[in-house]
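Next comes just one chain, in structure tokens: the form predicted on its own.
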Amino acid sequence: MENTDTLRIAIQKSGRLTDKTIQLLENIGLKFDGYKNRLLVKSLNFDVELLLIRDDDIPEYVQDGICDLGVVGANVTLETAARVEVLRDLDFGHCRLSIAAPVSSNTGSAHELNGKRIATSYPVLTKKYFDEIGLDVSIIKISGAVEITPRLDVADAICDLVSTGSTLKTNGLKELETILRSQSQLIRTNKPLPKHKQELINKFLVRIEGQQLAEKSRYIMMNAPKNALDKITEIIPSLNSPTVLPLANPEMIAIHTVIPIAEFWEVMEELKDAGATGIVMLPIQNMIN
């Protein structure tokens, strides 16, 4: 496929990431008019456009330059060892890759499974850790079901990305070692870039990372007494210093910061304690740090 002086992502035609990938761009303030069954799509807004193909396919279009840019899971990228740079995690798309084996069995250990048969999509990773704990195993590669293979007895255990854990419990598996933790990447080329490309691609890193720091906080007013403020300020975690507004009551003020989420549970009742009434948390749609 010619390359073009458009920006060019990849990303995954369909399956778990292609959704939040479409958000996340949308919401770095790039418009697209539908994205379902075609394999490119131009931004109405952007000197970008998508190329939607197998998520397996991605890591290699962008090493090659087919792509400029591409967002997929560290677990491919690792698989396929491809030459690319990582620019930074996304933060969805979470899971791991992980060693199950039959509940049925008496297997407690991945470092039990010496010279039996492993069924994985992810021969290179999987190979790699059981050379790394010193054992000999069969590797069997697998490109879908893998989770079925024990029972069909192709297999003495295997090596499959778990999410949630359920679908190993489906089909009677125990997990016994996650060998890598992953979430979805944006990965460059390490082709030279037009200048133009490379701005870009700049503007897109700063939007994404203040999209983060949003999804990760939240706007916080509360009205206090004004001899209570000194207190409150120690209390909060702001990114930067409050800003404090004078209410109808000259010895009440109106305290408005920023606060990682995770953070305000633990100071609630802090803030209470000091005085502080009135407390509403909103979400924050972007933000630039």
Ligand code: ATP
Second form
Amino acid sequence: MENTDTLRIAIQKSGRLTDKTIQLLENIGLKFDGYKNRLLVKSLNFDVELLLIRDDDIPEYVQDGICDLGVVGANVTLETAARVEVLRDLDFGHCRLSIAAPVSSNTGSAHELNGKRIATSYPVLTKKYFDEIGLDVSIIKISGAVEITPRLDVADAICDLVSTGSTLKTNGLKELETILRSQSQLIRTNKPLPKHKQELINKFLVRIEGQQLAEKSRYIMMNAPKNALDKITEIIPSLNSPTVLPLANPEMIAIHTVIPIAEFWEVMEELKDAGATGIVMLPIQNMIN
Ligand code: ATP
Ligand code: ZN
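Having seen the form predicted on its own, I'd like the form predicted in complex with this ligand now, please.
The complete assembly is shown below, putting the previous chain first.
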């Protein structure tokens, strides 16, 4: 497949990353018309098209320049050892690649697995881990349902992706060691790109940054006695100076500001102590600093 003047982005056709990826692209202003059962989907408002493929193929398509960008888990990019540039962590598709063994085997640590059979869809990363800890294991490559292999006596332990751990539990497995923490990333080809494509990528990166900042921030509004303003301004870990508005009661003011969500509860308690009332928190759609 030839690359063209259109910025081409590889995304997962159907799987855990698909909805979140499309949501991200729509949040940064790209419009598309129907993705179902299509390989190539053109954007309605930018010179951009999506290539919908299996996630396993994404890093190599980007490495080879068939696609300019890709959205894929770090686990896949590292397993395929594709030479691509990671532009940004996207904060979804969080998971870990872990070694697990049957609870019934009484294995307490991955270090006890010398000489054992390990089933995995990640042979490269698994081998690298065991090499690093100096163990000799036989790696059995399985493409799906790795978690049932110990019960079938195909393997003694597994190395698989875990998010909550419930699949491991259901299959009588105990997590022994995390060998990689992963999330979705935006990757870019290392091949040189024409100016118009690079400019479009820069524009999208600014928008993604705005989106990520918005997700981590909240707009808060409160009322307070006028004389509490200095104290409240001190408490607010504001990105900008707060907005202060008059109220019908001349002794009172309204204060509006943006704060990092992580600090909300702590800040709210301090604000209450300083005299703030009617504190309201709102999500933010997007923001550009
Ligand atoms: P494909 O048909 O595209 O090859 P797949 O079955 O390999 O799909 P999915 O199960 O949809 O892939 O997972 C896609 C990605 O989602 C993984 O590579 C990983 O980055 C991420 N992920 C997050 N949590 C999990 C989890 N609990 N199990 C598997 N993958 C997860
Ligand atoms: Zn896959």
